[in-house]
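The data below hold one chain only, encoded as structure tokens and taken in the form predicted alone.
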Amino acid sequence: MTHSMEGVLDTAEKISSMEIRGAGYIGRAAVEALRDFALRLDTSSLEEFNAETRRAAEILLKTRPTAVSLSNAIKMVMRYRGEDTESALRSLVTNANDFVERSLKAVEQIGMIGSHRIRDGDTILTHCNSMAALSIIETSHRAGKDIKVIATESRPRYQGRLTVKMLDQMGIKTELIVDSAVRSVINEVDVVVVGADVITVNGSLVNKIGTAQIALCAHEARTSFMVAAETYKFSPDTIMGELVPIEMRSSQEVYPDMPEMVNVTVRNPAFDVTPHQYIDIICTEAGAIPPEMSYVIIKEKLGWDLEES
């Protein structure tokens, strides 16, 4: 029996093309697509149910190789249990709904925890478009702190334009700069706040391309560098020695109307790695930790995955 993968394929395409972007959004969208697919499955065979949900999970997993939020989210859902189709479906749906609820709540908790480190009068620099980072900024603003934000364009996909729109709607004074202007403004900045795509076992950060250069500038200027990351963005695979794959994207994103040239190619990595030495603090829903404590988060919050590894 063949089951329609239309919803799964549609979500996979939107994640791959970055119509759905942001690690949290990606994780939630994938989980919801997997849950809805399972609910539509018309089979009484547990073996077929398992095979079909695995097939759907694999399609979603291949969309963004770097985003550990995606793999962690899908693994959490696929840890369903059941001795028959009905109980397996019930378990899968519960797992999916729990992840979505936990993910949304985590952003709110990170906002509260991170805002304690923002002072009245601070200028904050942010990069890309992170809901967790924006939660810290918005919570600080709502607490009555007089803050200003400098946001990078975040080329080549310009996620920074989305960030400044959101900050404007929050009523926060914001300045948009090109990515290469960070060094020029860093001495005006009190704290850098960025999100995360992956946190490795040694506390290094994999995030939107350009993050590592900002961290280097902040380190030189002795400016505090804060990461906002839900615990499901920590990578259990890195505990086993796995390296985080860095996604390479289309040259069209960088040079849309590129003429034919014999000697020129375009390299377009979507992410870079910021060494843990440049990170002051990582704000998670479980608390603010130094990067060196990443192993503890992986072990205590994602210990289930270590057994599978």
Contents of the next structure:
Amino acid sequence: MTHSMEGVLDTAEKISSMEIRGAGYIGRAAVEALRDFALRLDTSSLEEFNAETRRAAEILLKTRPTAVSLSNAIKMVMRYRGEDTESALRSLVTNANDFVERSLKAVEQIGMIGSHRIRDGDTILTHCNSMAALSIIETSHRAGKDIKVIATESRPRYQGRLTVKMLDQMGIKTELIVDSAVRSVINEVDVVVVGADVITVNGSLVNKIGTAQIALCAHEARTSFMVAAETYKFSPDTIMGELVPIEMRSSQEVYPDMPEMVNVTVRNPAFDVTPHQYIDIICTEAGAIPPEMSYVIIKEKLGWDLEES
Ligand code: RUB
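With the form predicted alone done, generate the form predicted together with ligand RUB in the same format.
Every component of the complex follows; first up is the chain already shown.
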């Protein structure tokens, strides 16, 4: 091939290895890599331009299977139109820049909308490391509410350590707990706030492994469970009845120096499914919705139609 895929392959590797992680970051990084690749393409053939950008898009799409932000973001960019390479490139770059801009703005809007549900004196429990969830927490803190956060470690990759570092920098009182301590602290928690990798058409949530257990625990304790999700985290494919693929990661992440054993294997699913019955509200940039309204978001905000699926 004449064109260098170096930048695309580099970003793809960073997403696979989780150097770039979190559904929002993944979507933006993929879109930027695709845009930069298109900008470097040196061709006057529209056919070649289309084929090359499609090839790059496919490489990026294969990096992590669960986060729908990746495929939604790439689909939005690949909806470019043009009669020649110049206009096609212009359209692709505009789509990419629009996505990044709207995605960053969405995180801010979710923070503002979600913060209305946080009261002065609340204790919030969060899991993993979600920019959208943290935006709600930070906006509440900035509004002068006296809040405390309990953050889980989020084994095996310990994204909770990133979360507590960020909360510390925001000046928010935070307590770190092991994942299995959730039941022990849930009665002190007023609201659980988590991010999303996918929201399905029936309003169920796919997020970091352990989220479903926390939701079950919150449900039993009558503690509110709030999800922070940009509209591009909603999955159009689920309207077609498709199930969300759950990424299985290496056993090394769970047990790095595992001694040799004959009868033991390690299972390491990266995400789990929280049924919509356990979710009180989903905060999107288009408003705070009950999970049952997810279909409307997919239809109206993602411009989904049958032909595209
Ligand atoms: C990250 C994770 C986050 C969501 C939302 O998983 O489950 O809760 O991606 O994050 P991983 P954000 O670390 O495996 O990517 O709100 O930042 O998009």
